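There is one chain below, alone, in structure tokens, taken in the form predicted alone.
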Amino acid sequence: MKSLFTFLMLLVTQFLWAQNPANLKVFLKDVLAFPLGASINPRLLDDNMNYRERAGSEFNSLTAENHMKMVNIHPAADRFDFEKGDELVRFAQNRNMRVHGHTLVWHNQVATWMKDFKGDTQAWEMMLKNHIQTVVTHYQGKIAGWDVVNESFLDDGTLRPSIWADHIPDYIAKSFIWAHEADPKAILFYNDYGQDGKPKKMQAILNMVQDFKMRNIPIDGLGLQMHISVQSSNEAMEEVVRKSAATGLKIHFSELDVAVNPKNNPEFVYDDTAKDEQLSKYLCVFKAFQEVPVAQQYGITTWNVGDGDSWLRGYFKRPKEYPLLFDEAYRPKSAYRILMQSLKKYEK
């Protein structure tokens, strides 16, 4: 039996849809005042027609899930591989979707040749600069914004150890400068996760932004990944959004999913109670984003399309996880329709 909350919300939704049959052709992206995106896997675009149709119809922004990361796009010192990235760009262009680039610099998914690189500070700088500027130049005019640097701070606010931190002083700032030189029109983001409940990490990011502004380092936005769960604190999340928006930079909820089984309980059942908790969290996230000043709303991006494609099932091997708005068959969940009715933009 449906919980009372879901039952009542579905009744309201069905009534509203019945009043306007045209709503049957309206997607969630159409009722939002900001872009709605998803990270996309090009292999699934090629192999799964349901995935392709859902990705192409439900979203107006696209992020490459993995194929613009260093290990894939720059597999050898003398070779770049743009094939899959170009495929994603063409898919987006054919559907008038925005493309967001992810990610130019990260401590993870680094090519082996980069890990084995030898040279002095100048050589390391030239290597990273060449990577950034070759990729950004290739996609100039085709990609609206970039996650320039990803996940550079630890929970205690200190700089994360990495080959970039070890060999290139001030590598975060330099990466933004190099990206801006390659495409002055691109919107440049710093992207990170877990700021909610980790005030030292949040403050380190805010301090970085303040320092960049003082030094005229080109930074345009903050990506808040939003890999959260039904147990995440609404208040902590909302505080992170407020503090991030107070910088005046554009805000991107860049990798949203809402885990319902964060402890990976093998006996977990995705029942009505779990669905209600997930819906409540999605509503909180979307409404928090609506509180961001309109000029700063870059958009919300979910981390892939359907539950079966989620990295929580793949990378973390959590088969009983259902974090997205579409199920394994790419059918919209009840939360999808409730979100649509609850978050309609005001008519202008």
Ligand code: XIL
Second form
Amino acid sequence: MKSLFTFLMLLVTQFLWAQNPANLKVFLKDVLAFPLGASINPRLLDDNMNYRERAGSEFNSLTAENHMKMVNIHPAADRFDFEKGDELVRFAQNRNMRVHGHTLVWHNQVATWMKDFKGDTQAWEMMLKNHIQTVVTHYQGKIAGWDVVNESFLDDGTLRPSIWADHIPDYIAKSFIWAHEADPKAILFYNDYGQDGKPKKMQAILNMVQDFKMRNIPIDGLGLQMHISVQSSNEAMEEVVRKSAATGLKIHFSELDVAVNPKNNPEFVYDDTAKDEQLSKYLCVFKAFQEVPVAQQYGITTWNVGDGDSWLRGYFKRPKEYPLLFDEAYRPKSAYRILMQSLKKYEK
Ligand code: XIL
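Please give the corresponding structure for the form predicted in complex with this ligand, as opposed to the form predicted alone shown earlier.
Below is the entire complex, every chain and molecule, led by the chain shown above.
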């Protein structure tokens, strides 16, 4: 009898609790039919409770902003440092978030010892293979997909010169093969930026995919970084998405941010007009993603959480930039709310 009373009281309490709209929080991720991610910085997770709270509640996918890149994860020829990457993986696992790996091979944020590496083609291949396979094996079963190779093509469609391109013939294909050997279940992406308005770059990527299919090179997805601005052309962006999706590969908008002050005007004011322009760009990007066939939708990842954390402020030193869905205090911006109202699950 007593336990029935307790049970009923519990029900009543729960009912009353649910009547308060503040307690029934619906997140943007809940109305989307695909994962919503953010790139995350472990230092901010440790130092800033608001950041930690938002990162853990608003997203169901996580990318390491910097800590799985060569310079951090492989600081010396004979030493890997998985500490921060592991911390991010634990954070994600505790919250049922997917982890996306970024990035195995890139021309930037390369370890100094790699730049100084001396050896013949075979030695270079062994070095890169060992890097890829040690990292992928370490995270096997914990990381759903990897950006295997990042930003290999220039705007004119030629291969970007880099230590990898200079020393390892066919390094992109080889990287995919090595990653696949280490974790056959991982979804393997080629990731790049700025294909919109750069038809030669776009074509180079499509040619690579076609060539890989012919040679049975295990590529599963294309990452479109989507570092765009309010001035980016919707049509050009939509065309890139259409062409990329036509490959049949999975599509990840992997590093989305929408700059409102791309020329870094020091007098810039983030007023209602700027906010509206940004909102329509965000809507257009999310709608373009919804046009991708459902089976190919890997997700949308924004490049960090709040405006104050954006690389446009830190790396590019553009203090008057507001590119994300949360403000400096991690309050959802109006774009967030309108996106939530406009995008419903499985709606086309
Ligand atoms: C950026 C990070 O956001 C910065 O913190 C870092 O200083 C430089 O790299 N394309 C990519 C990302 O693939 O890895 C880059 O991230 C942004 C551009």
